[in-house]
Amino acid sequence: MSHDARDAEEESTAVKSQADETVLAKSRKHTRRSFAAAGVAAAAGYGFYRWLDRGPQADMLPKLLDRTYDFNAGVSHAVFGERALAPTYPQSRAEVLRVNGVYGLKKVLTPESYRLQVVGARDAERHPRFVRDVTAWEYRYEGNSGEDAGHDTKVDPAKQTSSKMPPQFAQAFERLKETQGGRPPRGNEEAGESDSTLDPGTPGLLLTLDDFVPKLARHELVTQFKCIEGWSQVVHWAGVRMADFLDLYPPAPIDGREPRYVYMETPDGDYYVGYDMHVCRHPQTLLVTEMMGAPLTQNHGAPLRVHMPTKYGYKQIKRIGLIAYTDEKPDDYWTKLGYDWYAGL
């Protein structure tokens, strides 16, 4: 190689080396900045989480997240409303609904003992089924349902509420049970007793299915049941429209208007749900007595359950024991555990 060629090669190598050093220097500088920025972002994120976690709570949620739920519900109301109809499907697509959620269903209800308590109905005292105290009615059971009682609960299903309490409260719980004539305590599930449950001595109606099902038009729907867990199924339902039930047993007016809410719970109050009145009047909201062409089974909520195709499944209460009309926003099982009250699709 000539002298000039060697000099040119050495000069080229020196230029490349200088360029590499420049790139490495800039890279180190940017890497330090990136790590510093990432550290600040991580610290800020953790600080925000701690602020949320330690801040005021509402329904087991930080208030900011609870307000976000309310904001999202408001947007959904404004954009979609509760008037739109859910899609319907050919009956050939329907299938038997999986059992999911056995709160309030863990014992087999004796069919003859079933009564639907209705509270807040207009002119209830004139009805032949009126009683001075609907809470005095005793439901009878025939042992456990046989369904896995713990497949969807976060606590040991073998433990009753009283066994999870401090001793002094457990003793008070047992004394309360004695004062109730030995009837089972209410609120045995994870969310505890409802704040909207009836006080002893509440007057109302005690209805059998024959008091309203034969009097109302039978409706069938083939709609999609959607679970908050992410699965869905198309199911064939039959029963009576909730709107027709509300017309047959209308709510007593409050300040000249209809109450804003409807509250439902299972017999003995282990599961409970609150609804806006207009959702109950939606034309696809059914009081279901049949599924897939057959009467409801115990684990699917016999003898009476709700189907609301515009709501997630946790709003569709099974084995309804109480329907109460109220102007105060009622308690709701899953809302107490941090879920959304609206539960709209």
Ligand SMILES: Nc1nc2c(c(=O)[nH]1)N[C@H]1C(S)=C(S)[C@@H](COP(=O)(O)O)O[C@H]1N2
The other form holds:
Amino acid sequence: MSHDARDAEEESTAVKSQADETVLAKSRKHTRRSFAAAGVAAAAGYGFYRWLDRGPQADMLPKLLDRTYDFNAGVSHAVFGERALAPTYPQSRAEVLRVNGVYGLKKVLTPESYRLQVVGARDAERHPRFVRDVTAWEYRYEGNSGEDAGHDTKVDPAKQTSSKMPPQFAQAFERLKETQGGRPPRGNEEAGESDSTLDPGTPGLLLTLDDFVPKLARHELVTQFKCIEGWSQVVHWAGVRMADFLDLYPPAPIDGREPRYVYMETPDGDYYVGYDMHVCRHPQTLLVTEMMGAPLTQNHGAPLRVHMPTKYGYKQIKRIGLIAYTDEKPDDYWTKLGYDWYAGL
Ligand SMILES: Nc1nc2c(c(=O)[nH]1)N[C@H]1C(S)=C(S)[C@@H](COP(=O)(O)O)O[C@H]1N2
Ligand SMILES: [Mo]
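Could you give the coordinates for the form predicted together with the ligand, as opposed to the form predicted on its own above?
Now the full complex is given, and it begins with the chain already shown.
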């Protein structure tokens, strides 16, 4: 490489990391605010209300302990992990990521039927893409992906919600299916249906990728992708910053401040992830459209997935169907099966 070329590259890296620092500083500011608010909510017993109106008596103690553990994990990760920049690597070290986990991807999505549902955006009803019920959108599919399911965790089948359903709930479930227009039930995987799934009749935006990707700056990252199963790979990603998306579609304020969380799920609701708002504003949190210089394949989450190098793989949802801003800590697929909600590295 010539001196000039190297200088140019170093310069552009410097410019890029300066930009990163600016976004990071902004995310830190948000962090302090939302962090203080989270502390107050925890002290006021927010967690208690959540589990009190759910589940039988016997479930209460473990859930309480879980929540306490979660909160402590939140403190440590918010202080150490989430505010730093994850290391980046030379592109020569990057390789195509293996396919691991196809919850929510088992059918091939018809690309033209893709829409991103956005719920909780400010002034949504004035937006040209506003609809009264985002859940009424019908995604179309073209057969099965044929990919092995992956994630071969051993879960007691008795713990699967549907198989244990007493008749009165099964009836309610059937009625719910009817109000959902006869579409297949959500949460057909081990962890079952998300507690944060939208109710039918939830208003919001229905976006195509063209509505926002061309409007936002393109960003590339070469980062390490880590799965808790014990493997990691360096991958080259491209897409837009989630922080920029949040600026384009800002959350409607709740009690005069920004909501604390973001909830995402696949179009069929089978995989779902909850995020802290400040982590979504991290400069390396991307809404990814390309991997290794090519558009995402279906099994890697086409047309849109999350990359978040400060978190383990299970927080990086593939095939995002919904982005919802919320003040209630969202449900999370792997947390339902006992994994840490924060999943920080
Ligand atoms: N929709 C969806 N997203 C998902 C998963 C999944 O099963 N379904 N698995 C997660 C886990 S645990 C990992 S390690 C990565 C794997 O991404 P890859 O298939 O591109 O390697 O996707 C994450 N996102
Ligand atoms: Mo994973």
